[in-house]
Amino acid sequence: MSDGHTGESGRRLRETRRRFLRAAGAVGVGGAAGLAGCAGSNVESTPESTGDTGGDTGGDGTESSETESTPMTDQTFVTPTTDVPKDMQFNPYGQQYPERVAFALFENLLYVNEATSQFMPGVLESWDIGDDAVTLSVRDGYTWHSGDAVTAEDVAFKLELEIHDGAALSNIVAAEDVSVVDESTVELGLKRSVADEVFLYSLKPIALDTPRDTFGEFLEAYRDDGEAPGLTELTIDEPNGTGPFRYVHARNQEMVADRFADHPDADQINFKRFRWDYLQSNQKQWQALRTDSVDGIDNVFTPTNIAESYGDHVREIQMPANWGMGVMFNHEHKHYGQQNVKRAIQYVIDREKLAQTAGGKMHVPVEVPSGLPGNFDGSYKDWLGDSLSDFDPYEPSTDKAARLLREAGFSKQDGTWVDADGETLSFPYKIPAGWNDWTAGGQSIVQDLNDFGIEASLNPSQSYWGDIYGNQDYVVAGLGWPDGKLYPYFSLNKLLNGFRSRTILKFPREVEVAPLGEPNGEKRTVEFESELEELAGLTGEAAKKKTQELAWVVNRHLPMAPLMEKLDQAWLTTDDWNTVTQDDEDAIVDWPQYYLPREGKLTAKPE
């Protein structure tokens, strides 16, 4: 069995984290000298009034007050939201669920540092992952905002609902194998053995946000009929949460939540309120930070010249996104489903120039297109090991690209590549409208392709997501290639076997590939579903070997062309707030303004 908190794996992940910090420093992290988080051990003292917001601080109606280290203040932390506050609905299975606001109102089952894949407790205090079953222990002291205690029954209820709804956990656990052992223990029977990281990441998106009195009828429907009609249409205006802040009101331009005194981490929080102001565009958020009308932003891409206009009291925290732009091919297209054409495009695009054009501070080029994230700190090399030199780095080479196209029957006429029927090799390169870095990067891509003789044009589209996932009206498009997680199973599964690969890319379910490092060797058939399922259960050297084999498939067949990887940018102000620098491990847990208060590392300065 494994435990979620200690051991050799934890030390290894911390080493990876340090590599990330060094790499991030090389691209401009560093920054302001740090005020250490100054919160100490809070002690409940004098009860005081709940204030003038009309909101109840919950439980017994009292609120902790001054302590020696973190005196209680009346301050409000103000941050933007791009969701219209009055339209927010707190049904996680509906269409208007405000995911960022939910970080304050609801407690996650666990949290993860994305630079290290290190998991920390949330509602779950600990976990033991065995070959056949997982035991989850619920942390004592959580309370619904209604005043009812959080129990193992609540956790089991949520997990069963998630499994019926088709969450990632459903690939590992059957709904009937969720059982309550006692008030603080849940046991899950496993369909098959899984690596710790694969199991824990399947819990990562899950928050305790479904009180049984509201969602009970839907779980009963799932149990009886396998379907829950009306679940997605359920509207919840005033949520019953479990997080450190309790809903007060949502209006046209703002939403407000007050500190919930009965949360087990409430003693770490010395400010009274969260407020979300509706600021839809990046430009409005940049202006709000510049004029000190917000105290922090969880994530907004900010060009260097804009960041330089902020005051010295505005602190940037960079977070590894484990995500970035790639070129997505429609494999049903007669040209772009061809391996030689995809490989030629990968050779033509100058990834170094692309990353600089998109914003070199926040983007790095993919060094070796293998489907593995970790280009900011080079951690992908740990997985490829000695096989790294066998992979094609696709360094820019128009000669190699031309040779591949000629082998596929294309020829160049009047400076443009055409197929055997004389049809031009061309496409509109579709990207989401309004994404500043992708627009700049897209111009670099189009220029490279046009210079080579492929007629590409940049096509920012307002209907982008509908066209990609709904109408599938695209030939070649820009889309994120990794899965946002550092552990390689997830990006490989996304590229080779996931919903997007099957339904959007229409990538084959199996391919022929020569052995790793032997491009001219006897080919074997790789069936993605079975091999990815195998990888999910492997650990240690066996996981490393299978990762290399599947990364090799990506390197040769390119279901997408991985181009660059990015950092996310969060912002905190320090004139009214004590907080940490990026050197603190907790600073890069999703997201600083929501996770740090739980740790006493984002506190209001005494007024």
Second form
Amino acid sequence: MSDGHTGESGRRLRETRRRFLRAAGAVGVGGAAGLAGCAGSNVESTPESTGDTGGDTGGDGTESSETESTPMTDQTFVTPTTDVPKDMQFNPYGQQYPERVAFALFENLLYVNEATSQFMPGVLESWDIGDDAVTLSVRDGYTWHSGDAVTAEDVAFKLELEIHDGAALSNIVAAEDVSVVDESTVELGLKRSVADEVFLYSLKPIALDTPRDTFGEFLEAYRDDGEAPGLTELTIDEPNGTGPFRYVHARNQEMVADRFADHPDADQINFKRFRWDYLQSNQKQWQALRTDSVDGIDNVFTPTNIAESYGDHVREIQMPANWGMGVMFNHEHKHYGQQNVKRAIQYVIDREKLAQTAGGKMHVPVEVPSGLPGNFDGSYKDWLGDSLSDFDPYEPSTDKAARLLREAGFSKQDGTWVDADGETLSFPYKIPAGWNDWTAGGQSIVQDLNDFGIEASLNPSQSYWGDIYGNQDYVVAGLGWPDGKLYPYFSLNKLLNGFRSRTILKFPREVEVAPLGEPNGEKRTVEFESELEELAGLTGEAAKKKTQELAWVVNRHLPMAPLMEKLDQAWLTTDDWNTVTQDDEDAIVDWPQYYLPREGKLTAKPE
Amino acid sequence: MSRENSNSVGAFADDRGGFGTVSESSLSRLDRVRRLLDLWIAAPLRVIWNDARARIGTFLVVTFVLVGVVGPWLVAEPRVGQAGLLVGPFQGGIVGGSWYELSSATVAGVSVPWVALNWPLGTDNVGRGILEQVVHATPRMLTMIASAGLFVTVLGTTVGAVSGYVGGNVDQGLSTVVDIVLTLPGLPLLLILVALLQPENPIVLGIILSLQGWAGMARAIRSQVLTLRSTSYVEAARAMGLSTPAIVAKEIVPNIMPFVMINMVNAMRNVIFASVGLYFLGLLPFNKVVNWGVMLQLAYSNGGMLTLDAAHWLIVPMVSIVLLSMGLILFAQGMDRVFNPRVRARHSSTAGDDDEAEDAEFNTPTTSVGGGL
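Moving on from the form predicted alone, please list the structure of the form predicted in complex with the partner chain.
Complete assembly follows, chain above in first position.
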């Protein structure tokens, strides 16, 4: 079907990337041309050509393009971790898997640029996605930290384990359809045709972190019984990794990993060691950066006043999160399962003010609540096309909200909305404690709702995740509405059909909706599972049309009220390190301090 | 038998000695009222005025009450986005600055010049005035500490006094309850209750936060009452046949009042700290109206300790808590003197001459418990 990400979708992505960089105000004409020039070059790339890619963009902000001449140093890159190092367990199916540390210890199958949805090689050198099969090529030169070579067998083993464990890939590929063709080739049979992005994003979270000698028995158990009891309880204290850094030790306050010289990108890395200091809270991380006791932080929301207090040597890398706060309703609740109430709440919340309150630099309001991310660069408009004007933008309007509530049988008594039984429209708005931007934004939301007559109170809760995913003890809560991926299928699936939609939101499996652009037309029934399955396989205009139809359902039925989208902030220091500026597209890969060393774009300055 | 005879008016009508002492001059009703006012209102005020601690304490407490009662009418309600984000206090200074501007206000239909203060204590990260938040949080803080103080005082004093004075099985029963309450682990209990109930009403919150406070007070009061019930004048009152409520009210309670006051104020302070702590930890739901603890929490979590830009946001509620707490302590210490009959009598213009004051001193057991704290 296509090779990697070339063709029409590739062109569209390049356009999107330029738009994002323009929106971030970080690039000039030359930068954009340079970036566009390297798009699409990854599929055929070899280790050498990956290095060339770095060279291409070096002129646009990379300070360390001449990595070949950079001598080896004894430096340690220090970064925080919010996991207790001593408790880390390197079993990806267990509870204590340190995801950030894993970026250094294990190699991902592939990487993705979040601003552009451009996929780049990891363990996989290239991929060929056909209508009913996918061929994956394993890059030569990878070695497990134990010394064994990484082969196609290892990749197939991992993919099979993931499929048995119920990862996103299991929707597309059956475990028995994973086969090893030769030492560097894996072939996957597809259950149905899928868009390239859908397939590649399902590979994105997968790292080569399950050595066969440790996990073999569990795959056997899966093959025999379909279950692998004990997999989640498996503890691994000393991981056998595949990444550019090898585990040394984990103590109470620190975890240390040393450069692994046999990694194919080790030549690009000129520092000896990575160290993670246990800094649990945002405050501690801010303070660490202020006092230069860390060299970089992957993702911490930082209020402007704190950011301004950092020295000039601290560089901010903004990354589109394709993610942001929305209002999540419990559809089993007698009030908040009602379409009119949800729509009224969407009308009441002033999203512009909310984004400003949450931190205008890092948040943008959702322009048209349709379930499509891309508000930073307006890319969602490409998907909606001419139908954009048919969507309800939910401009703040208390009149419209009041009308909807009255239609639903509510009335206002003493300034508060009550239902026919006299029960007040009220809820504690739950958000995770310690999320500063959401706490600030939550205050704006609660004020809007209170002014309108809905008795909401802000409830930053320590037990948030347990309440949402464990006890499901919530009425209305704040939660990210998109899926962190720009390609629309993912957030539509999350809102209408995914695990969260079904088990947390308790959103119905099918709804009645009038045709797009004809609110009074004859309603049709939309069955989410089948329609989203269909969307996953569509490309081009057909994908666009189906996306519009499902976005229209989100716009009318609002499984969640989409409110804003955010930029993630990563931080790198430049006093001891050569690194990229925001202009370099490679900076926008999860996360700069882990991906950039592989590209030779984060190097220690000679001592 | 002989007592009946001695009480018989007819038999010893002229005998004014012994138990039948009668004042030589009678007071008119007005005189009596004047005397009461003097003893219970004017004299305490004079005591307060003459004691620096009491004066400062009373001033602070009265100021907070005024801020709580009148403040919300005078100061705008804090609202998200009402001003710029993280505006510093006293922007631009007083001379030529921008933190105030001449404006006008309409009083009874007449426009009068007025100075409009623009966020004199700065704003927070969502553009709400800090002064506005402190002022609008005050009524809830006062309601909460008043409810806690009353709860602890009424329950602690009643249980302690009854237990100590009545004795016997009643004492044993009540003491057992007190012991049980005292041995409950305070903080975990509090955390569980708060998590379960998520109280938003300040009265309920005050009571929950002081659920254990009454027991310590009851225990202390009981021991005070135990010492008092065997003093000569209480025994004398019993021997005279005065009723138990009368003895408790007239002989016992006045002597333990300084102690009660100090405990009440301690309970109030504790509830301030407990609520601030719980809000700070994010264990209590934020309400429509901000709370000083919430302000501290938000200020801290947004770098109030790290940068000067946000320091005012952290300092202002902190200063409010310190001032209110200090005011309460000084006020209680001053009350110790007010409740001391000897001191009060000295400041009373109608309490009689020095002899009477001496008598008062002689008759009053020296309960220095409160003053000693």
